[in-house]
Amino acid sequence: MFRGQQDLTPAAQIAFSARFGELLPPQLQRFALPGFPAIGVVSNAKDERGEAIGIANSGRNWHTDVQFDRTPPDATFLVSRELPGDGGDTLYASMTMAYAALDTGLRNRIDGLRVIHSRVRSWPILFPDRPPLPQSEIDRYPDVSHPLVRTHPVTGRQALYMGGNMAMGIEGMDDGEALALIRALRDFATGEAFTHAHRWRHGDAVLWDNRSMMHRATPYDDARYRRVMHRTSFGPAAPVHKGAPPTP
């Protein structure tokens, strides 16, 4: 977390982000910052024509960024531009700490499982007030599966990787059993022992490892306040699971 970044320009945000890996364009290009197609705008604000300048009410459920893609980003960099007077915090959960705290039997049970993530099937559940996904989005994001336990390519540490808002099942498992397991792991991982609430200040910029964290935004009075955030994501890679020997 970097404080006092009020003078960080969009060009400087892009240059900083690009030092860590290939930049990923926002999924919805209509909400890219004008003139900077690599920066996604997260905001409830509207322009002078009354049109939204960014994605509003995004990320209110626990998730990892772009978990529905075959190669989600390694990391995300979020810069505050305008903040509400109250609320609009970001909660983070350490999936590495949560995995390490699981009991031996559960770690052995989930080793090697793969979670099915679906942008298409989860869309009407998560965003009932939004229009249906266009066919171009449906074609772009077919269902994918990722390892439930993800091995960090740098540290070698294991982390839970089931996301939270687009996980629709587990390969080879009954849907009821699969969703119950996903919910139990999510509830455990987002407990107080593994979470941190970042209360934004003007000029804050936060960089996080998408391979070992979940996060979500908290509500605020969006009829009273504006919230404008600029997001860059980078380093796309397919999640991998190298496994660990079963614990006796």
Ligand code: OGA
Contents of the next structure:
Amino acid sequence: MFRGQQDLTPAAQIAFSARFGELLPPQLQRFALPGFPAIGVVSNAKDERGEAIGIANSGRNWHTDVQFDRTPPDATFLVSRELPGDGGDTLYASMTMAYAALDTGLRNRIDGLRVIHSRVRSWPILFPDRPPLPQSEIDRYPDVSHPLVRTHPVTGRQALYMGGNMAMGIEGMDDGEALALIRALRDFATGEAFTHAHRWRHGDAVLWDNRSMMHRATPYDDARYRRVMHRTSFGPAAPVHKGAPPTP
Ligand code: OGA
Ligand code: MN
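Now that the form predicted on its own has been shown, please provide the structure of the form predicted together with the ligand.
Whole complex next, starting from this chain.
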């Protein structure tokens, strides 16, 4: 977390982000910052013609970014530009800590499982207020599966990667059982013991590791306040699972 970044230009945000890996442009290009296709705007604000300048209500549920892609970004960098007077915090949950706190029976049960993520099937459930996904996006994001226990490529530590709300099942498991397991893990892993609330201050910029954390935006009074955030994501890579020998 970096404070005092109010003078960080969009070009500098891009240059900084590109040091970590290949930039991943926002999924919805119509919400890119004009002139900067690599920067996504997360905002409730409208321009002078009344058009939304960014994605509103983004990330209101626990998730990691772009989990529905075969190669999600390693990290995301969010730079605050305008903040509401109240609310609009971002919560973070450590999936490494949560995994470490599971009992060994549960760890053995979930080792090697793969979660199925579907942007297409979850879209109308998650975003009933948004227009349907364009065909180009439907074609671009077929369902994918990722390991439920994800091994961090740098630290070697295991983390839960159960997906936000786009998880639709687990390979080889009955859907009812799979969804119950995913929900139980998510509720456990986003409990207060593993979470941190970032209260944004003017000029704050936050960089997070999608390989080991979930995050979530909290609401604010969007009739009263504007919130404008500039987002870059980078380092697309397929999540990996290195099985640990089962613990007796
Ligand atoms: C995101 C996101 C949370 C927020 O940009 O990926 O989830 O508080 N943002 O805006
Ligand atoms: Mn997010």
